[in-house]
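There is one chain below, alone, in structure tokens, taken in the form predicted on its own.
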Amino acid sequence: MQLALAPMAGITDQVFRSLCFEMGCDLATTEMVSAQGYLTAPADRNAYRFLLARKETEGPLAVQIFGSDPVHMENAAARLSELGLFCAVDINMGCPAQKVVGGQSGSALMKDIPLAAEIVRRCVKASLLPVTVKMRIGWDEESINAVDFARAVTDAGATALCVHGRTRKQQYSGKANWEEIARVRQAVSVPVTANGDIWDAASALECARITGCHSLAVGRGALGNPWLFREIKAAFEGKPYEKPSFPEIMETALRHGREMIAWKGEKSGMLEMRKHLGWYVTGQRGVARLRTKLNLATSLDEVEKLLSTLLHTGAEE
């Protein structure tokens, strides 16, 4: 089984995937790029610089870039599928952020399949890497299209889907349509990764159960837990799997902020940690009364001394 951490924008950048690819993951996707605001960007716009860095320790990387003018997706494909830094172009026609569908890219793409196809024929012209899409399974309730939306884009040369079992009206609320993502994989010859309601290893059983795919994309169920990779994998080869001790997990959301601060600075470090810690003491005892205080810590040094507490206070009660 082949497992993928799912790209999450503000989420999925170099440090956290780097976890992610120690404790088993075996494919990642950058964080979604703005085609048109990566081709009008100044070379210098760190934005662009931090999007598209990525550690020597990862492994596999696609990239992913987002926009509905075909002539802007084809140029960005070019330009990103040749730096050598990932394994393929992925389209992102599945993220349900209004500021997103407003413009008529992520999954606002699923209600115009010619315009889907057209974009992602041009970007496997352009292209030098495999281009992949990742998808929702329709607009709606009312528009469930997955079946013609992969075929569509496969026949324009896709060589890979991730399909999320939500439409872009759920949001992330309710339930994933596994058995949707079925009825694609069953229609596509292209292999086909299930997203979707991923977060312990009987959750990924379930979904490859049903689903019949090989490969599965984990999303939210890792923020805070990227040992999820190596519990799944344990899961699927049959072994034994022990969940991470509380000092375990504070020393990896130190590590965490040492390298986050090493990249991008204290300031703009500890503004990104702040999310992620709060993940990765999520369900310890006592966390409540130091929540407040891990989002509003400036320091490195600061968070340490709270979660030395924690491990103290918690072990307590």
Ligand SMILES: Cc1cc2nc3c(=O)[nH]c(=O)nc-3n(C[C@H](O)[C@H](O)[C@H](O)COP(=O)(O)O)c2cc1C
The other form holds:
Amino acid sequence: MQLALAPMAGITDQVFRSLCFEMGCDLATTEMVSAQGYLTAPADRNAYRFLLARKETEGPLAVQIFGSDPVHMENAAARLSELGLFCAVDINMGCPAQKVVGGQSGSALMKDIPLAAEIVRRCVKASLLPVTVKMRIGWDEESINAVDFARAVTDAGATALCVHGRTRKQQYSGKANWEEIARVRQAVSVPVTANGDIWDAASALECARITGCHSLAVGRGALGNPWLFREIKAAFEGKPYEKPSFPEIMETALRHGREMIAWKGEKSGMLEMRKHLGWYVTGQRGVARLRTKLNLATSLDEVEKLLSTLLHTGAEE
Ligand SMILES: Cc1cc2nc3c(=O)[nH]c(=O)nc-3n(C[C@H](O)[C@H](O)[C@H](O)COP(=O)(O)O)c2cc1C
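Form predicted on its own already given; the form predicted in complex with the named molecule follows:
In what comes next, the whole complex appears, and the chain from above leads the way.
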């Protein structure tokens, strides 16, 4: 079973991805990168430097682009494929965010199969790397077109698909439709990665059973829990798995913080870490007020003290 980290804007940067690789992740994808933004940005623009940064210790990494203009997409795919950093160019055809679909990108492409296919065709021609597609199952319940869409983009040259089993309208609500992912897998000859609602070993096993996919991608389940990859791998190998202890969680959270700060500086690094720290302590006893304090912390020393208090007293101060 291949386990991938699903791309998440604002989250799957090089520091988080490295932790996931360490825990057994086989493949990751960058946060989504605007094709037009990338092409028109000055070479030293920090945003793209950070978005495209990749640690040497990482495993295989795809770069994800979004956009709706076939020429921009083709040029971005060509340039990004030449950087020598990535194993594939992934095209985002699943993002539900208004600012993305408003520009006819992301999941809006599921409403325009000819345009989606044209984008894939051009990217395949221009890219030195394989081109893959991340999609949903349709725009809304009334227009589920995952099978037709998958056939069109694979006919256009996409070499693999990752299907999030929800419609655009559902955003992240409701339950992922794994049966529809199974239909896509049966309809195309390229590898299909199943995605949506894999939270633990049991849901991973069930998703694999229903979809028949040999590759799964986890997103939200890995937040504050990069150990999820280890847990799922163990389940597929029939091995026992022990959840990390709180000291281990704390140590990883602090290491995550140290690496983030070394990369982005203390101010931006601490801002980035707030959400991660909140996720790391989820499920621990007595964290309600601790979260607020973690959110106000301006240094890792402060975070360490707050976490030590939780560790030693089992509750907030
Ligand atoms: C905060 C957040 C950011 C996301 N950003 C992206 C993105 O940049 N590109 C993309 O293809 N999907 C993105 N997604 C969707 C995830 O890759 C994934 O398809 C979705 O979360 C369902 O998987 P899950 O149930 O395991 O979380 C994002 C999801 C979340 C929650």
